[in-house]
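First, one chain by itself: the form predicted on its own, in C-alpha cells.
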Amino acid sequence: MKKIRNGIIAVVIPVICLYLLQCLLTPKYATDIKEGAMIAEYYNSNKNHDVLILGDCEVYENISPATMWENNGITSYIRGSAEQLIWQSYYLLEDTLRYETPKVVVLNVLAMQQAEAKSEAYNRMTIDGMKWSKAKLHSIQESMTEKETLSSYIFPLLRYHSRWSDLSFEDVSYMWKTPNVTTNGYLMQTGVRPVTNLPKAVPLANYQFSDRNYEYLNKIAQLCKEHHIELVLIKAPSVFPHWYDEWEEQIQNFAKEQGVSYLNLAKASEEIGIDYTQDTYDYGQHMNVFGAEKTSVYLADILQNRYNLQDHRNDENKQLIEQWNRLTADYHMERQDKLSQAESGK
C-alpha cells in the first residue's frame, strides 16, 4: 500500500504542478487584446438566446445585443472573434447547439473572401476559448497553419511555456477566472475617427470564393435547416475593406439557391442612419458604439418582423427580464464610463 501511495503521489504532484503552470502561463486577454477572451465568455452566459450571431470583427464591434433587447426585447449573443473563418463559424455553431437552439442564426460573410488561416495568433483567439468537444477538435484540424501542432492545443503549456518574461499581475489575478470583456459578445468602442478618404479598390486576379468556404457555408445552411433555424447572411456596414460586386453577386446567388435571407447593411448605411464622420472609430472599417446601436436597431426590426421573434420585455419569465435589465444597465454604465474618459482625454 505504501508503494502504491508513493506511486500515486509521484504521478499526481507533477500533474498538478504542470496544470498550475499552464493556468499561470496561458494568456488571459483581460486588458490587452481582449478579442482573445471573447469566445470563452459564452459558456458563463444564460442560454436563452433567440438570435446567435457569428463572424469576425464586423459583428462583435458593429452589433449590440443590449440595444436589440432595449428596442425590441430580442435576446441575442455574438460568438464573434478576430478574423473568424467560415469553417470556424461552422464549428462554433456546432458547439453552441450543444447548449441551446436559437431561432435565428446571423452570419457575416466578409470571411468568404479569405481562403486560408492567416496566423496562429488569430486561430488561438477563436479556438483556445472553446470548451473541448468534437467541434473544437475539428476546428483545430481545419485551421492549423504549417507550424502549429494539435498537441499544443491539447496542452497549451507546450505553446506558452516561454511566457515567463511576459508575465504580469494580471496573469496571477486571473489564473482561474477572467472578467468579462464584452456585453454578450459585443466589444464596445467609443472613439471617433471619421472617414476622410476612401482607398481605391484594387482589381483582383480572381474573385471566386474558395471551394472550402462554399463547403462550410453549405454546411452552416444545412445545419440550420436540420435544427429548424432561420439563417440570415449579412454584410456589415463599412467602407473598407472593399466589398466587390463580384462577391456580392456570389452571396446573392447562394442565398437564392438556399432560400435564406441576405442583408447588405453596407449598402443600407444611409437608411440605417450611419454618419461616417461620427459613427466609426477607425476611419470606416468598423462602427463605434453610436454606429453599432444604429445598426442593431435596424437589424433587430428586420429580424423581428421577418421571423416573428418574441418581444421578451413583457415576458412572464421575470427572471429573464431581470437578467437582461442587469445586462443593459451594465452596458450603459460601461458606455458612460468610456465616453467620460474620452471627453476628459484619459
Contents of the next structure:
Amino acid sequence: MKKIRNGIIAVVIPVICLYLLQCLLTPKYATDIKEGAMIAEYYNSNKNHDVLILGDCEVYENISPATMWENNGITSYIRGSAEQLIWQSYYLLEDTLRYETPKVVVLNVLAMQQAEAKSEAYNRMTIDGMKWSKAKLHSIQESMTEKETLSSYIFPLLRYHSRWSDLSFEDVSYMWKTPNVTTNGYLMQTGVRPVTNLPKAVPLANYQFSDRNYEYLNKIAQLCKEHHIELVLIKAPSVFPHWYDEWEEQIQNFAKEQGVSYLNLAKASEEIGIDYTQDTYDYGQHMNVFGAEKTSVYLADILQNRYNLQDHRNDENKQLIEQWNRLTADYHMERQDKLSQAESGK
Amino acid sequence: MKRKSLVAVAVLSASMMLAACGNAGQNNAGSNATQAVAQSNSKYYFTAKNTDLKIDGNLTEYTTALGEPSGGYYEAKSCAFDGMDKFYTYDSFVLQGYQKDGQDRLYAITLSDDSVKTKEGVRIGDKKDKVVSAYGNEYKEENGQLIYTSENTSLVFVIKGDTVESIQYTMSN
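Return one more block: the form predicted in complex with its partner chain, after the form predicted on its own shown previously.
Then the entire complex follows, led off by the chain already shown.
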C-alpha cells in the first residue's frame, strides 16, 4: 500500500511541477505582442454573435465590433490573428462552431496569396490560444514549419522552457488568467501616420493562388453552407501590400462560382470615407481607430441590409443589451485614454 | 524524513525531465528575427552611382551614397512584431531593407524600368535568350522565373512570353 502511495507521489508531484512551470513559462502576450493573446480571448466572450469575422491583421485592426453594435445593433466577434492563413481561418471556423452558429461569416482574403506558413512565431499566435479539439490538432498539422513538432504544441513547456531568462512580472501576474487585450477581437490603434508615397508593385511570376488555399477556401464555403451561414469575402481597406488585379479576379470568380458575396473595401475607400492622411496608423497598411470605425459603419450597413441582421439594440434580451453597453463603454474609455495619451505625447 | 526524501526525489526528477528537453526550444517563438545570413561575396550585385549594392550589405551606407530617393521612402511594419521593411524608391530601382541586429540591411533590389541594366548587361524588355547567354545555363526555372543563385543572393528574372518583365536581386532562402 505504501509502495503504491509512494509511486503515485513520485508521479504526481513531477506532473504538478511541470504544469506549474508550463503556466509560468508560456508567453502571456498581455502587454507586449498582444496579438498572441487574441485567439484565446474568444472563449471568455458570451457566444451569441450574429457575425463572425476571420482573417489576419486586416480584420482585427480594421473592423470595430463596438461600432457595428452602436450603429446597427449587430453582435459580432473577430477571430483574427497575425498572418492568419486560410486553413487556420477554416479551423478557427470549425472551432467556433463548437460554441455558436453565427448568421454571417466574414473572411478577409489577403491570406489567399500566402501559400505557406511564414514562421513558427505566427503559427503559435494563432494556434496556441485555441482550446484542444480536432480543429486545433488539424490546424497544427497543416501549419507546422520544418522545425516545429506536434509534441511542443501538446506540451508547450518543451517549447518555452528556455524562457527563464525572459521572465517578467507579467509572467507571474498572469500565470492563471490573462486580461483581455481587445474589444471582441478588435485591437485598437490610435496613431496617425499618413500615406505619403508607396513602393511600386513588383510584377510577379505567378499570380495563381495555391491549390491548398483554394481547397480550404472551398471548405470554408462548404462548412458555411452546411450550417446555413452566409459567407462574405472581403478585402479590407489598405494600400500596402499591393493587391494585384490578378488576385482580385480570382476572388471575384470564386465568389461567383460559389454564390457568395465579395466586397472589395479597399476599392470602396472613397465611399467609406477613408482619408489616408488621417485614418491609418502605419502609412496605409492598416486603419487606426478612425478608419476602423468608418469601415465598420459601412460594412455593418451592407451586412444588415443584405442579410436582414437583427438590430439587437431594442432586443427583449436585456442581458445582451447590458453586455454590449458595458463593452462599448469600455471601448470608449480605452479610445479616450489612448487618444489622450497620444495627444499628451505630441 | 522518508517523505521529505520522496518529495525531493520527485522535484529532482521533474527538474531532470525539464533539463532533458535540452535546447529543443532555443529559437524564440516570440521574436521575428530574420535568420542570420553571413554577408557573402556573391557574384550577383547591382551597381548604381558607382556604388556596389550587395544583398545583406549595410543599407544606411548605400542610401547615403545614393542620396535622397526620388520616389520616396516607405516603411512597412511586420504584423505583431517590431521588424520593419523599408523601401527606398529611386528613379529606376527600389531598395528593400530589413533589420538585423539593430542594423538596416539590404534585402532586395528591384529594377523597375529599362533605363538600367544588370552588371552583365540585361535589362527589362530583353529576350530570355539574352539572359541565358549572359548568365549561362545554371539556373532554376520556377513559375516562369529564371533564378540564378550565388552565395546569399538570388537573381530573379520574371519572364512573360519570351521577354524579361522584371528583375530582382534578393536574399536567397
